[in-house]
Amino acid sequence: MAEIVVETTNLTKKYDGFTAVDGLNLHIEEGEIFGFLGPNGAGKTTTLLMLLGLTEPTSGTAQVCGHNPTREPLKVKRLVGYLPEKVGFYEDLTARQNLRYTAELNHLPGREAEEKITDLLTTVGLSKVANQEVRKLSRGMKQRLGIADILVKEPKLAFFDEPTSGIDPEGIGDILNIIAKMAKRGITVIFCSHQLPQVQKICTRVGILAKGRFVAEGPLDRLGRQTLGGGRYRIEIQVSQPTAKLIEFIKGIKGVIDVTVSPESLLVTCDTDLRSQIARTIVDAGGSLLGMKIEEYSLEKIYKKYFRED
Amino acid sequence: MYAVFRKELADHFNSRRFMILFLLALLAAVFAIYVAIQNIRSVVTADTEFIFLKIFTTSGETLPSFLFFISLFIAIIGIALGFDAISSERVSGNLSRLLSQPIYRDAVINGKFLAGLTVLGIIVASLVAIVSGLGLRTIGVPPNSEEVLRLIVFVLISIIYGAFWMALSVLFSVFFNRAATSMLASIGLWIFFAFFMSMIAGAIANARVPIDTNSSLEMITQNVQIAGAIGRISPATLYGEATAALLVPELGSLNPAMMLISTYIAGRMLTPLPFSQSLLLVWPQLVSVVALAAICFAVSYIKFMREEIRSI
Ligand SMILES: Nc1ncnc2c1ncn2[C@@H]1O[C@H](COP(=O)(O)OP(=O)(O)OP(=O)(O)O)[C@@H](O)[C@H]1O
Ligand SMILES: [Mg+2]
């Protein structure tokens, strides 16, 4: 089992009577990209601040890599990179100087840091403006610089609070790639965003927050099945000749609930993921399988479903 | 903390603010020494022991001395170096980023404060050096060793006094997000302490012990004593007394009543105090200013250490 890097128990934050985060229980394992969703004011940023020790929980506890962010802030901050919602830099310093300062604060040796900064500026597409003062950079460029700023300290864990706001479409692709790559290197990521397709693209698991509580939490396919598919798998099959006999065979597989026939395909509803059994059945019955796809649920639909019910 | 200190110091030296402050202070110093040289003949007599110090304390009939100028400028420089220390980080969105790096929060305040202190020290020391140099060239009398000692202590006390105003403005920068608010609050307090405090002290003293031209010496003494005690709430008064004791050794005592009596009775200043006595005299003033700065610091810490850091 992978190591648990973030764990909270009944984490709560109240602002004079108003509960921003309400008894949150969060478990995030190493290497995950966790999508943190929820409408404005749901408490996403507040949760991140508590995980970083930038604000104190009213009650409940948080553990980040085994450390308490309030009591051992330095240990946590050494391991965590944070890109705030509205990232800012020293406007009079150049992009490179800003990153250099971050490197220095993280006690990175000078030579190594220089090379790394050059690499990172290239990675985020800022090598051309590396020596320009930050005041002369566009908003999207600053956002990109923020991503480089996280990577300078080589975090074990990275919190992105709406990292793609203000970034051009091509840049969004780049940034999602960077984040996905970080996860491949074993960095755990919490990704707060309102851009559902982006979350769907890279996140292994999502949590949807409303009024400080999780209304849903889990891997996307499972959430989709639960909310949209009535808890069932739906498999779409294309065969060369959908004969009645073949359909009977499929219906005979243990766990298959229903098969509906449409001109182009068969739609099989079942309790568990029966793709391999279905394929075998079709081949055994002498049919030829042209294609098979398990239904994917769009995060957009899942998300809307939760907030329509309210 | 060292990294923060280094960056802030570099920022100061590259900033326009530093250039402007330094130029202003320089202009004031040159002007003050011009005044002193014009008037120094009238205050120096054959038995004046500390001629060199007179460069710093001699004023014209209407024009003020270097001591007066520097007491104003130090407060302004202190305020200018601190009033947006924390708020600028917060408003620019740097604070969230900075405090998610592995540094303690107090390192940010400490680093910034020390960098400001260094700048302040450099400005004050170079001003005194420039004035000394110009004075030496024009009056041609070198300072004796006691004068040098007194000037060094004067520089130190001036830095401490500036540090108080910086600590106060840093405190406001922790509380107010708008730099303008923080600056106004600091300057307002400074104007109050430097200019209104003595008036208020006088008014209260007159209300308690009314005096007129035929009041007894006892009454006058009482009145002056009350005014003096109230005036000492103000760090500006404390600094004024401390520098006076150092640079005007003939003063003899800092107790306003004693000073009054001695001039009343003797009709002249006392003979100069030795250096060690002067030091003893300024000690309480010094401790008070340090304590005031420490209070400002403590309040900044208490507010800043536990507050929520959210990008705004
Ligand atoms: N300092 C504060 N005092 C009082 N209430 C606050 C404070 N900061 C935040 N809140 C409230 O806490 C709630 C949660 O805020 P938070 O910033 O965590 O939301 P969010 O999920 O990040 O929203 P968004 O998507 O807009 O970024 C909001 O309702 C907000 O009004
Ligand atoms: Mg937010």
Ligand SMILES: Nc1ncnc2c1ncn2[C@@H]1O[C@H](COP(=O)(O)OP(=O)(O)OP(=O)(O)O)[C@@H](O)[C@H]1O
Second form
Amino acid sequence: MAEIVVETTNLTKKYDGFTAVDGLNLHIEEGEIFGFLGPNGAGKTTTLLMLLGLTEPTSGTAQVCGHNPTREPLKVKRLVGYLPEKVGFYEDLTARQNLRYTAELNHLPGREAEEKITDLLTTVGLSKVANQEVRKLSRGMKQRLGIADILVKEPKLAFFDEPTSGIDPEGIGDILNIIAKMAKRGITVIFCSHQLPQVQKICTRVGILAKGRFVAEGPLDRLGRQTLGGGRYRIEIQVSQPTAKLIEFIKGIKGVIDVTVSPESLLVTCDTDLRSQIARTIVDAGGSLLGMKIEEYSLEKIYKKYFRED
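Switch from the form predicted together with the ligand, shown above, to the form predicted alone and output its structure.
Here you get just the chain by itself.
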């Protein structure tokens, strides 16, 4: 089993009688990119602050990289990187000097640090401006530098809060690719964003928070089936000749609930993923299977199911 990097049990935070986070149970495994979603005031920032050891829970527990962030905040901070929406750097220092300062704080040897900094500046596309003062860099460049700053200490876990805010489309694609590559290196990512297509593009699992509680949590395909598909699979099939006999064969497969016929395709509703059984049935019946896919669910539609916009 994969290592659990973040785990909370009934995590709760109250402020003067107001419950910001209400009995949150969360587990995130190594290498996941977890999309943390919810409207303003849902409790996302408060949860992150508790996981970072920057505020104490009222009740419940949290474990981050094997440590309690309330009792061992320094150990957690050594293993965790955090990129806020508004990145803070020493504006009168160059990009390289800022990374060098972070390397010194993390006790990296000089030569090793310089090699790593050069590599990271290349990775995030800042090698040409490495010796420019940060105050001269664009917002997108500062976001890239923030990612490099996280990677200097090779964290086990990284928090990103609206990392693509105010960045041009090409830059957004670059940043999402860098974050995706972090997960492939075993770095676990918690990705907070209101840009739902971006979350859908790179996240392996999402949690939707409302009034301090999860209203939905899990892989996107499962959430889609639960919230939009009535818990069922819908499989779209293209066949060369959708004869009545072929349709009856498909309806006879155990678990198939309904088959809807259109000029372009068949839409099969079923309790489980029956693609292999359906394909076999079509071939055995002498049909020609041209294509088949499970209906994909938009994260935006799922989100709006819980937060309808007027």
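Between two forms, the rigid core is the largest collection of C-alphas that superpose within 1.5 Å. Being a predicted model, the structure only gives us computed values, none of them experimental. Numbering follows the first chain given and starts at 1.
Once the rigid core is matched between the two forms, the CA atom of Asp16 is found 2.7 Å away.
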